[in-house]
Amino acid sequence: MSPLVSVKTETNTYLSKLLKQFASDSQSKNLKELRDRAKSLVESSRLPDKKDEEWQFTDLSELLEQDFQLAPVAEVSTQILEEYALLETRESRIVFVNGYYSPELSNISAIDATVYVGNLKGLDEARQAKIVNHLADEVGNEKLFAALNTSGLEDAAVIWAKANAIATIPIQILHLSAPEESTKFSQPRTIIVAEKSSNLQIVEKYGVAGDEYGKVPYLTNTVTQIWLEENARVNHTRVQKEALSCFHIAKTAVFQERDSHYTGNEISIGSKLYRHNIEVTQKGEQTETNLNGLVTISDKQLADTHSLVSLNLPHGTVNQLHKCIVSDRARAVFNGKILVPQKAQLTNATQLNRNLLLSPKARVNTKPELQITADDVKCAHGATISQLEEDEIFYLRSRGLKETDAKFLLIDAFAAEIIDRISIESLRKRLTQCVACKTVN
């Protein structure tokens, strides 16, 4: 047996064993044929591996050497609440607890009619089935985490937006990992609506449940899907501070009509091995996408995050900025497509990944592209990488600072230009706070 061969019935044994561990069982026919059909593909499938392009700098063997276990519903004190919540959501959060609803841990009370907070299973029927219909449109593009998510999907975390609703205060989504002594895995899911001319500001968030939790290593698997109609807001602010024992892998597809505004701010802080992929599709004219990314990480950690934005109609816009901040012997990853087809003319489209490096041995991947065929457009793409510079720190040192106060100065100013743009401030707080913690010793 040729090696090629070897590997891929390995990993397809390995696929097996997590797709016996679903429940046969669902609340509906319809999401029954929704996760048939999601678990053909992932049959059809194997594990990438460095030999395929999009995956050539993560290296997943590692997984291969886990015995997942599905992980089973799991208490939590309210105590540990206190690390994650945020003083402008108190009253409007819901809390998973890998994976599961927890209805003890959240609260909604602040939310009116026009937005429904829950889970899907609280969902009317009606709704139910529009969501199954959306998911149903979309389970032919996923790839194999994503197909392996919606596998074993019976509940899922929902926020929707009535036509014209406008929330006035944020909500937060929060995803707690609660592993034990054995290696489980979760699999989160999060549904966003936002009918027309409705405007949200969600804050979703995913940790691990005390320090004494995340001492093995366990799996988020996670799908985070987000459609906004007609002139629909949605400003969205993810947040992963997972343990150092976490694989983190998670798919984020957004899906937008005409005059439209998506505002994305991704910040990554925790495990071992993250892999995002960020997926915006334009379906309407006058479309807004803002992307915004900040990814700090350092010993041996791994961060790769994918982005593909595609832009159908004319007079859509993209305004991409993803930062890194690499100490150690950690690596980033980042690849970025913008497509611009021939019927999106009159497009704006920038994208720029930047990156720090504060150790010799830390590594940056970057890849930024842009894939143009129409004539009448505006678009621009770059990447820099670069050092703290000792000028600098000598200035700062000059003044009565410290070095390390210096350097500090220094990181809290590149990272500033990401977290500055997220409109929650104690969670822009709490986020700088965390950058300190992770870069300066």
Contents of the next structure:
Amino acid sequence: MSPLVSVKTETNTYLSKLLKQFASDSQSKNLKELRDRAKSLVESSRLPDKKDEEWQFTDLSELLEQDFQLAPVAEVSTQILEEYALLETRESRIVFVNGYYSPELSNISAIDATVYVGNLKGLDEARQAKIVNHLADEVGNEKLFAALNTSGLEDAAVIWAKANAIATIPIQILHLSAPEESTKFSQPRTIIVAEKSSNLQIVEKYGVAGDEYGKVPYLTNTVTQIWLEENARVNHTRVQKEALSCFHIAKTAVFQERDSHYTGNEISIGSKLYRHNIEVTQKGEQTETNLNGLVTISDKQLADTHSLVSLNLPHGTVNQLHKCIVSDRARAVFNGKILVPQKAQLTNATQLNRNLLLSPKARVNTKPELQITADDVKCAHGATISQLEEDEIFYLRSRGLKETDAKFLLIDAFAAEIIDRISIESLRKRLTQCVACKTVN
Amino acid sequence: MSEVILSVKDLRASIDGKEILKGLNLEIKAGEVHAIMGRNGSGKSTFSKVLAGHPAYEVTGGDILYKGESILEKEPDERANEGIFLAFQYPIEIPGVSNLDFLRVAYNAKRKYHGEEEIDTFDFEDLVEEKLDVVKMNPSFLERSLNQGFSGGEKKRNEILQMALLEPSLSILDETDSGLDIDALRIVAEGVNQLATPENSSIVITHYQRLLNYIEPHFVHVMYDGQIVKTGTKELALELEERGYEFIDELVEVGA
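Cool, the form predicted alone is there; where's the form predicted in complex with the partner chain?
Up next: the whole complex, starting with the chain shown before.
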């Protein structure tokens, strides 16, 4: 038996062990069909390894060593909620623990009838039927983990804005993991629909409930799908602050109709292994996509962002700025692809990846990538790697700042370019403190 | 007799193993303004950085006494908080930090060092607005990122604004005038003059005599190859301007 075959068998066994844990009887017919399809996709796949180009730098072998059990429904105290809940979303938040909806911790009293905020099970049947068809829509090559998520799909967080609805306050979706003494996995799912000319501001946050189990490995395999109809605007901030024992694998898939604007702010702080596939498809003319990313990692963390933006029609805009602050022996991976085919004339696309390395052992693998076949476009891309400059630190010290404070200030300044793009004040403040305290010790 | 603020004794310093300062002597008393002139590469900027404690330079001999105490073992931030201020030749740009925040952090660092309570944003804004007048700066500068996109003149004015806030006992102005147009030069010089008191002192490092028309020094020193080779009054600067630095070459040769 050749080694290749043995690996394949091993990962297949691994995947089927995960699949077996999903209950098979509790869903509607529509959902069942969807799940069955996803399940057969998973069954015919193998886990990617380092020979797969898209997983070259992100080694999943540690994941394979774990025997994950589906996380049960868990209780979380309101005290823990305080750590994650934002001031601005006190009355506009939904909370999921281990992927299960928690109505007790949720509070949507400030949301009016034009926006549905809740779980999939609570959504009216007409819209449920409509969305279930959509859930099969997935783009790109990274189907496996999304399909694994769909295979176990029972419920999801849903935000649905009706046409012309303008949500004046931000809405928070909080996905908490409540790890136990043994290794668990959970599969949060989020569905966001912004109908024609609606306007949404969303914070999607991932965190861990309590520190006491912070050392037990757990897996969060999450999928978020966002649909923007014509002329809709969605401002979406995604914060990942799981425990350092977490494997966090995520997909954010965005579909944009004409004249829509999507802004995604990705903030990644926690997890030992983080892989985020962002896939945006522009399906109409004059569509705008802004992707901002900030990754702050230390210790032996690995944070990998793979993004793919497909433009398909004229007058599209993409602005992407992805920044990483890497210390200790951590490693950041960035692979950003923007596709500009022949039909996407008059595209305006920029992509920049900036990295700040704080230690000699910190590593970055970056691959900004524009594939352009259209000939009348404005496109630019690049990547930079820098360190804290001695002269910058000296300048600040010569103004009385201690060395640590000078470094803090410079790191904060690097992060501020992304953090300042977040419109929610309390989150901005929290993140500013968080970035600094994490990187300098 | 006035207090001695700075006493530099036979100072030697090197960078990457190369000696730049080769036995420099200087004494400055409270209330005095000293100009240091010299060619590029004579060690003027190195001297300013060594005084401020730049870690890239190694002091290999001699001593620097500030208010009677050696500062060689002190960190750059300690020196700053005890009243040594270096106005940079090339102030650093820091995108992402507002000028106002930076000024407040620096101001509070000093207060904290001296065991005083830090002041809050609002009180600080009042304070800084008073000081803006010293360098005729528009308040909108405070909102911008530190030195980012500032013109040469704006950066230098910003240095003087910091000096006005931090009220140093010893300020070192490293080629603050280089590259400035006459209006900016006048504003910067007037700022420096306004801040002069009988208790503090300054070192004005310059390449050009022109600055000394606006900031009148009590003493002019000429640096050559890491040493002060000649000291005089402001007439020395005029002489230098007229005869060029070749005059110093001759002088050194004669001396040797």
